[in-house]
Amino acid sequence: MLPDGGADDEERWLAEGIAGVQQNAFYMHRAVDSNNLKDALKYSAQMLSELRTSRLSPHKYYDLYMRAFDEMRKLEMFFREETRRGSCSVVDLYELVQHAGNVLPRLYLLCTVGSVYIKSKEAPAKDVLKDLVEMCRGIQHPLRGLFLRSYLSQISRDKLPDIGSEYEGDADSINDAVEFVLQNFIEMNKLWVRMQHQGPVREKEKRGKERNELRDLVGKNLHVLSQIEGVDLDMYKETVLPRILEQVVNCKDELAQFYLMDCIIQVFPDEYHLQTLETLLSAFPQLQPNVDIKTVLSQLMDRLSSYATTSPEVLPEFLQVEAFAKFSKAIGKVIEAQVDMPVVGAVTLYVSLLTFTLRVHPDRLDYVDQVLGACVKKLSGNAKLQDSRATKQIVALLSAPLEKYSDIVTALELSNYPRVMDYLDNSTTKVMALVIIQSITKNTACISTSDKIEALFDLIKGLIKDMDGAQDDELDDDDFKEEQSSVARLIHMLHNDDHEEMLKILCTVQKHILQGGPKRLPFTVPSLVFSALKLVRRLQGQDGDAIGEEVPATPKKIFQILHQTIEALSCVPSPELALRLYLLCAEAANDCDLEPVAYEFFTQAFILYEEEIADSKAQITAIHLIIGTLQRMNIFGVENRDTLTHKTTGYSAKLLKKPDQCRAVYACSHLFWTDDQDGIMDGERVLLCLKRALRIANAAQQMANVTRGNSGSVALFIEILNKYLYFFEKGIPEITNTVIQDLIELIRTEKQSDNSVADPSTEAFFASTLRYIEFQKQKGGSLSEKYEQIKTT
């Protein structure tokens, strides 16, 4: 127990101690210089008496010890010189120093002379060392005893009777060297542990910190043991490790057990750990409940797995000693013994075991699944994890197989993988789902069976549907879009060359994403539609009429799935997107010669336009999409096409703004003239559309004149002129050069009217159109002759 005193007092006591050391050292040096052995012993003993203090903390005591230590090195050289000169035999000197008055100085001097005694080789090293280690028992004060034994260890480490050493004796000398170090270690550990139990309870934490500062004094003994050449695997297995573990377990001190187990792992070779794994692991369950076993055990597994990675030739040894089974059993026993171990501790152990397994036995999926199963067993009975540290470890556990195998298909074969994920909270489930998807996209993994996709979508369900208690409204919009975009990318990566299996994949994906709710469907449905349309392109020409779940893959069956999927999207509602997808499907049905299917998709698009799309800008976009798609359709019979074109032109003429009406109506003219071999060529209806567009353009000018006092721009007339020129070149007989000439004159008249508004862009547009006509005149050929009669000036 240290006396109460402040930092200032301790500094004063240290200064007094150093002054005493320096003063006696001065007189000792003077005696040494005059070869006065008696005075040298006297003043050295007085100098060493300063180390008898109990007033200093370990840190301050170390400073004082080092001052004395430096002086003792000089005294040792003097003793060696004295015995060499023959002034005093080493045996007499060894006897002489034992007459020092105080025990502590006596033992320091005895160790110093003992070092000279061993070096003189007048007695076997083992006898001197045994004598010294026994005599040091005379100091039982923890702090003073630790530093004394540390001094003994320091001066003897190069004088052990090791193999190849100049102090090597008979065949058993190596055992004596090991016994000396072990005995010193055991006694030092006892002193170290005893420190914790001296003094008032209120200073327990302070004593723990002080002990922590002294731990290296004890650990150095194990380092010395590891450096002894004669300690081979057999001796380590039969003598060294059992003796060390016996002391570690029996000391029943948390700090000592944690530090010493860590020391064992760090200082001895990996090969020794592998061959004595069972013995080493058997000690872990016997440690105190509060020892941080997970850290030590994790370090052991990490070290051995690194050993296996850097030295592949030792892998058979891991199998021979059944390393995985022993680690797995030991972890189970530790968790069972430490009933109060938090979940994060147990999961951390399993993460380390899984890392070890993936490095050492990457081909043993059964081992990986066994680790995950053990984790599930530990978590069973618990609700969703709320501990952020445990959650982080679970994510690390689940991410490890993905990083190792770079193939989600391998992870999907692990039956316990989804069971571990079930214990994650909703937000972490999403994080893990994103990790899985990122692994797939990064490694371009191919998931090609419906069963695997079913398992995959079960893993990423946190992204594709609302979980119980989940609040997606709280999620940032950008984050939500990124999440759903990742799901969409995943859907695009699903592929199988077998048509039947690909159809099953599409059905599986459809089943899952339709549970996504109104916020998710606009992101995920398009990717499913495009994946399905890719399969349709591969199946073109197979128009089987079979209906039902077990039908072969045919375009008609896929279109049924597409219809159901887009119908769900139109109910979200997201009518503009649904309309686009219906039109895409209609065009695909056209390529497959499925007129009823194509007509049905157009019908659904029209219903959406009529009932759901109210915004005028959205209507404009939709009507032009309809016109463009319908123009490319060549499968419809006369009746169906007339119905659709009539509807389209009717919608065009009913747009809110006159300019929008005009542009939609003249776009409809393309519906009546196509260049395909069997295309529609109805010049009268083309002309009818263009004339109607002119009337609407004229009405728009009149309306502008009434409301704004000017007729506005003539841009609409110029746009219609360009449509006339397009169809004029196509050879429609109803569009003559006279009609075009009249329209040019009309535009000029409108431009020159008092109510017209000058618009540079319109002027440039009209001038460019006239230049085009002149260019066609000069080009030559039949088209040039047609343009010849049109006057631009």
Given for the second form:
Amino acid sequence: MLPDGGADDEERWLAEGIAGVQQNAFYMHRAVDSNNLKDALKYSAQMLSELRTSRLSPHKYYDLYMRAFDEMRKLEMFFREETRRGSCSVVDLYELVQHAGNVLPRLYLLCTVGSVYIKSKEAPAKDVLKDLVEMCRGIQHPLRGLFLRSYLSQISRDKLPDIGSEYEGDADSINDAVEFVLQNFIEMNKLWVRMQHQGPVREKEKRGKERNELRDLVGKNLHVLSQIEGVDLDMYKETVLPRILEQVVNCKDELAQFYLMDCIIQVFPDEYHLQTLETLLSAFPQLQPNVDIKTVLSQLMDRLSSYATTSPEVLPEFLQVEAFAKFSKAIGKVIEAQVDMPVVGAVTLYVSLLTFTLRVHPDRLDYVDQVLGACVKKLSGNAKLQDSRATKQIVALLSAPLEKYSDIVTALELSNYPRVMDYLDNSTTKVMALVIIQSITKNTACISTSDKIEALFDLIKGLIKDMDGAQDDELDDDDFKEEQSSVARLIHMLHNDDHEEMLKILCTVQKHILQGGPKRLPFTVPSLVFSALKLVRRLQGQDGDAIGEEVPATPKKIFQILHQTIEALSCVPSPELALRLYLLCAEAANDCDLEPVAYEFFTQAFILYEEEIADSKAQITAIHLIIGTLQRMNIFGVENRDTLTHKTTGYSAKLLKKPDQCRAVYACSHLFWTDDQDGIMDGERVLLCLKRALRIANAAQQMANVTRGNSGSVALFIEILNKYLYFFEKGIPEITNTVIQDLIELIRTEKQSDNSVADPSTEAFFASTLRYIEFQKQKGGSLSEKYEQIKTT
Amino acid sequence: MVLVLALGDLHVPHRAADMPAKFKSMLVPGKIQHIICTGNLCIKEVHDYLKSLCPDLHITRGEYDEDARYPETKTLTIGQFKLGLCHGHQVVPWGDLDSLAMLQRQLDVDILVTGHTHQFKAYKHEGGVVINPGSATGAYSSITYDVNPSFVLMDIDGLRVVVYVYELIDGEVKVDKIDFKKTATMHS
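Swap state to the form predicted in complex with the partner chain from the form predicted on its own:
The next block holds the full complex; its first chain is the one shown before.
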């Protein structure tokens, strides 16, 4: 189409063209100013001749065209004045301009006069327009023809014999208006398509680009059609759409087909699309094989989805026209026809269809499942997806129902859902699993039946256990922790008020998490344990079993599950965690009056303490937890209790460092005293512990004296003093005020003989202890009496 | 007026998924000057969340905390008050006020904040005040049945501290307040 000139040449030609336009425009204006019609015509024709060039690219031609266009507006005004003045009738003018030498300027002038003609109303608009649209056939050169017809379209826009327009004329002139625009459109499209086949083959791409620059010229006609008042749904259905589609299909041009289908969808109202769905969709299979149908289809579905969302009152219409079925079928056909369509393309289509379905028919789970099923069919036969774009689309596909239905249970009912997930690679399966869990926790949805939970765990199995061929090493530590914490959180959302069902749930969860292996158990086991303990407590609250009925859900059964579950931690190994959990279970068993069960849990805890917990700091915490728990036990008979307390005090005395021993031992004193009347109140053994603690503190002091270090044992003595005061108040007879006084003196002595400088915190501790004694003296009653004898100064 | 948030025993994710939404919406960054946490968060995520509320964050170690580096006890001075912080599983019998009073004397503080029992308590004695902010998530406790989520906000103003306790009961946040005034004799 273009001679092989360089860009510089083009610039030059454009400049020349513009200069030509400007020069002739100048003379044209002079002629107009002096009402010289003859000269005006002469110079305008010369000006328009610049548009006869073949040397410019579309972009540059447009530049030239616009300048001419602007000048022509002034000329049009002149024509109007002349005809109104009567110096020349419009009919004569219409005839006169046809004498212009070259056809292109002739036609531009004709169109311009035509505009004046219509405005004058001396002839019906429809007649003038018909004449013009026919005459324009005179230009068959694609670029020039397109711009000429574009000119015609522009000036005729406001003069169409539309319903309610001043140019309406007699009845049914609306048909003529439509016919005019359609004709112009069809001819323009033909010209546009013809451009593709001009010039050498090697410039095909360049031509495509140039054609794209011109596409809006063609598309504008469709826009005009959509604006015509008289084009109602019926006219659109009967005339407009079929004629447009006919041209689209028949032109057999890929570029045109893609653009125009998209244009139709953008330009006409959604309501029309809905009612002409069958017609519209039937065009797709007739299009050229390389047309990107899926994009257009997706666009259409997305538009109709939005339509449904913003105007819910039209939803019944969707059902009436069977929109879903039509789309399903159409998509199926497209995918079948385009065998080379990559997976990502097909999935994208299904994502659009699913979005459509969720917005238009959210209550039809069968439709949703159908879409997923169709997707599975397309995916089947392939291995797991490697294409990351396709994977992304699948995640979008699977996430859509989750977002729509805040209740995960609904998504679980989609039979094809897990099948789609099977096609994801391992890491994406995990990502999807996390999306699912997030959806559950975000909506604080509760999943309350064991079979639903079974289905859920199947979906998230990527997180629960190692998948075949999975490379776990690739996962960052922090990411793994976050992952498993999500699973731990999830367990709290699995709940049912019915005890039997809850027990089933616990068993289901246990079954799955025990497959997790040593890396996952430390995260998941505690959650299950606490879930189970909560159930135990609820069962506790239910006093009295049903008469004679065998009730499957009992605390005992749950403790068995608990035992099994905590035992699994040994493979990690996680002795500290297991010990804590055993102690909690012991307490729970205590509250259920199950002495042997509680005892067994303590035994397990002790085994762990003896054999697995070697770190001294860990031991200190562990022993205090044991002491704290044991102190609260009221279920044990004398023998059992003695065994346990004996062991505990034994361990306490064997801690690594003396100060720790001392503290643990005096803590043990509380094992022999509860404020509960039915509980133990053994003053003797309390005192034994306190004295033992004192001995240890003394021994620590001796060691310090030898090494000349600060033993910190003064602090220990003060702590022990405080414990003596505690039991002094409880009324243990062996603890007399003399004993207290002696201790106070001992501390004073030790403070003075301590090698190092007085430690301010120890000073403060002693001072506040003495202050406490003084406070108690002020309390009055028996407390005052007790403390009266004790001197603090 | 200095605002101190006291909370703890969240036990995320072992015993609870998250703090109640109603609490989270009340705790806005930039409004609180200090946070003291009794422990048992248990994971870093909670630590980061608390840090986002207020950079001056103090935590003591609970027996389930993932981070083993938190100290067993902590003391800090805010205005005229000395505060002590300790999870409380170390003090036997658990929840026993006299034993906690001993810890208070040992740490030499006006206000002792401890947890572990998951039950809110605010107790005044001549030696000072013992506060237990309860469990911010309402987590299961072997010691307390029917735990309601709770936390404490202390408004320290000169020699006076007003303790606001926020409890989530049947889905509604209930607030109570207790006044404490530091007497001259409490500390030399």
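All of these numbers come straight from a predicted model, not from anything done at the bench. Positions refer to the first chain, counted from 1. Here, rigid core means the biggest group of C-alpha atoms that superpose within 1.5 Å across both forms.
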item: Per-residue C-alpha change between these two forms, residue 367, threshold 2 Å, rigid core fit; value: no
